[in-house]
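Here's a solo chain for you in structure tokens, the form predicted alone.
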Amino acid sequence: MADESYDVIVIGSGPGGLSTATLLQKRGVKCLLIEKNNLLGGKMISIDKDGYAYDLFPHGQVPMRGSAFEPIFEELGVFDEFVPALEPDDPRDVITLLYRRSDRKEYNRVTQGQAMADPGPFFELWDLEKEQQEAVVKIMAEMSLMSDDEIGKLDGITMDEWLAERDVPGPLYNYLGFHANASLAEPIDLVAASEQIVIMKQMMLQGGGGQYKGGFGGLTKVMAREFEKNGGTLIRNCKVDKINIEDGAVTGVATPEGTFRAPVVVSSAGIQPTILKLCGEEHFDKTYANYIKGLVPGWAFTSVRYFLDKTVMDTAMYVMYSDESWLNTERFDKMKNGEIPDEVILFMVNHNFYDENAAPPGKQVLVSGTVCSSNPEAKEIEGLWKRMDEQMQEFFPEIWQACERREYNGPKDIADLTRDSVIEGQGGECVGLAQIVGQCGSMKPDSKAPINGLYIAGADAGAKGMGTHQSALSGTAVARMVQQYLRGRAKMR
């Protein structure tokens, strides 16, 4: 297989790497997908083993009707497999809410259907007078009305900056400044405006917090067999060791099974990553490689997961928050610094109201997360799991008795799992490149390389949006991009 020559090789099975290679080789580019790891997915990866079917971190998909990984699958011809575990309009109660106001001792616990579809138990949840809900209403209204273009206007304001030209009242703010750490993994004073709206938007709208049989490493399974069924070639336990590049333009890739050439590859392995190490940081003008470096990384999960020796969850999610425990960017300097909050955020998806599957018969799986520092080497994470854990036991004390095992997870195993840390302190981020002014929207890193045939897929390149969905729209542009480019090439021949 060593040496062999391909149109198009791809780094990484991500959500990007994986959606522009299975996208490719169904309109007939001969691809290779190599992935460093046995299982594959990157961020989106899935577990099933003893019993138990989940996702190594809380996930949920937003939007829920219309995500990035529907015309995907309409395009492969396996429509009939893209089943979502929820539908927006799922009559049942899907979330359990718990807040604290800072005026008060106790928390709030109300039970709803799908997020946002109906505002009357988050004025439950918040204790509104009749003048403060209009107000909720006429902010929530506005963001939901907004134009695509309106919204691009906004990639250089935060949403901090957004809500104090408004009347918010404190709960909404509150909730706002929660939405941006467990939907953004950003704190609100830093996350452009743009990018919180268009989430805000697609949840009211379109729905918020999917999931799928199995995890999301559902969708991946489809994908990868769809792509050898059509002729693509997969590496697994193969890590790249360097992009070739001559005279300008990528000539394949170097790994320890052998060159392998190709005039374009696709990686999605992290821009910083795959600039600075993969290819070389001598390859580009100053200028870029400089700017590259100076990229800032999201903020990173941490994870607990519960297994349950009896059934006791009935709701798909948990949320937990105060006006305390979100994270602005004075709040997450200080837990960085060692100083772990009183209380932290949660956010937990109960596998099992999706799959029944997801445990064997009588028992169930939770998986639990909270925001932390993207270093793989951070210091705070152990306190914020004994957190974590002392939450669960308070709050949550019926999951905490039925509790048999836990499992913990952090930014060491993302970065050991996904991207390569090339810049001290990065490296472990749950998503990719942070979701701040100065580099999403209009701004944010262009998928083409200035490196003739190298393109950047997945969530730090040419796309906005939550998570897994922002990564498979950056994929599938990414594929018409490389189509175009090798159609070019084509022609000059």
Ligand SMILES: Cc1cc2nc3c(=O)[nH]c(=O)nc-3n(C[C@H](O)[C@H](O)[C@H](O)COP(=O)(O)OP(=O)(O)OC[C@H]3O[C@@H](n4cnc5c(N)ncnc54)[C@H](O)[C@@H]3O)c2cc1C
The other form holds:
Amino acid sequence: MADESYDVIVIGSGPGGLSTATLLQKRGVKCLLIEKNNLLGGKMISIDKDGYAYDLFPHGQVPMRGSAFEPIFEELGVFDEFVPALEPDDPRDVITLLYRRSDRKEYNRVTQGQAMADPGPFFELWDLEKEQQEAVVKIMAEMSLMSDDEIGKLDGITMDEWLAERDVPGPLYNYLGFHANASLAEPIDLVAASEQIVIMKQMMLQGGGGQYKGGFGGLTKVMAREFEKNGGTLIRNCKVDKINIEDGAVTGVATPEGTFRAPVVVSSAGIQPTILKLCGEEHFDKTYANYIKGLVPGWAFTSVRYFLDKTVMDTAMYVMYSDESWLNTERFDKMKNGEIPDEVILFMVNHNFYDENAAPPGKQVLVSGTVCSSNPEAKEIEGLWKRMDEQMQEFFPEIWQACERREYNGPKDIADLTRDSVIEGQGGECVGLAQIVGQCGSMKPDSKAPINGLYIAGADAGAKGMGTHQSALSGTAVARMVQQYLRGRAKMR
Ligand SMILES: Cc1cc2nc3c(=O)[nH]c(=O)nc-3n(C[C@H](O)[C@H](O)[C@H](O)COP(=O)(O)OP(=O)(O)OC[C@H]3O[C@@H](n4cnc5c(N)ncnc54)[C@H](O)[C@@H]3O)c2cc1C
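Previous: the form predicted alone; requested now: the form predicted together with the named molecule:
Full complex below, order starting with the chain above.
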């Protein structure tokens, strides 16, 4: 197969790379998609094993209506296969929330419909006085009514700074601190207000926490099938070693299976691994190489999967936090230095709620996560697993007792599965680059790298919002940029 030529080579089959490859191939551009793993999907990988079907990591889609995958499925002509596992107006209790105020010993527990659809359960959860309820509604309304332009003006300030200018009831501030961790894997004192508000607005107006039939991997399967059906070439189990560059332009890639040639290479292997390792910093001017080295990776999520011998969970998501358990920078630094907190946040997904065949009859699988550092060598991970298990035993004894088997996962597994660690502390990122001030919106790295024919797709470049959604948005935008570049090249010949 070596020495074949393509119009475009795409590295990686996560939502970023797969969106680019599938759309380009559908539009008649001859693509080669190379994935280092056997299973496709990157971080949104779904597993189908021993009668269980689940996402490897706890995933929820934001937004549910108007996700970036919708237009892709439409263009591929397979919109009937875009099947959210939960309708935005599903009347069932979907989320179980547990929250403890710092002035209380006990956790409050409420169940509610879909995320943010009704503030009533939050008021109950937070035990709010009437005046505080009004203040909460005012801030939520402000976020949901902001235009894209207004939100875009908040790239340069943190969510913490934005809230400091408002009268924010403590429980709302603490919820947003938790939300920054759970939805963005960031601390509220660094996350760009624009990124967090975009996601909050989407959750309120377009629904949040959705899933797909067959997990997120169901989307991957359809897109990969269409890619091949439309004539695309897919190589699995093949790790790209090098992006070949000659005279300031890409010429293809080198892999253990040989060299493949193309005038365009789109990489979703992460901007830092792509520039610093696959290309090599010697191909870029010092300013750009230093800029790439200085980019801050996002935090990671460490996860535990609980395989249960009976059906014990009745809602789709379990969310647990207290005023003390969500992490700002100060608390995170303490954790990194070995002080495992007494309580951790938990974000848990029950796949059986979405799909009754997600486990063998009468059994269940729950995927649970909490934030941690993206450093594959992070020291806090085992302590966090222990704390997660202790919380399960204490707060969900019925789940703990039903547990047949557990699987533990941390940033090292995420790095091994998806992106190489090329600078210290980086590799296990949950989303991608940190969505913090200086790296978002107008300051987000450009998908077009300063080498002719080189593009970055996925969570690190070009888009905003929650992980899978922004990766698919970025992939869609890169497909357009690549077509334009190829058209320009053709005209010049
Ligand atoms: C624990 C966890 C929880 C998450 N929760 C959510 C959530 O609730 N909602 C949400 O929307 N997002 C969530 N995300 C984030 C989301 O999964 C990612 O942001 C998204 O998958 C990033 O997409 P990507 O295409 O940029 O990169 P990836 O998904 O990382 O895909 C990159 C692909 O490139 C391949 N690759 C890398 N290097 C090479 C190479 N040299 N050669 C060949 N192939 C290569 C990798 O194997 C991988 O398949 C979560 C992620 C994790 C880890």
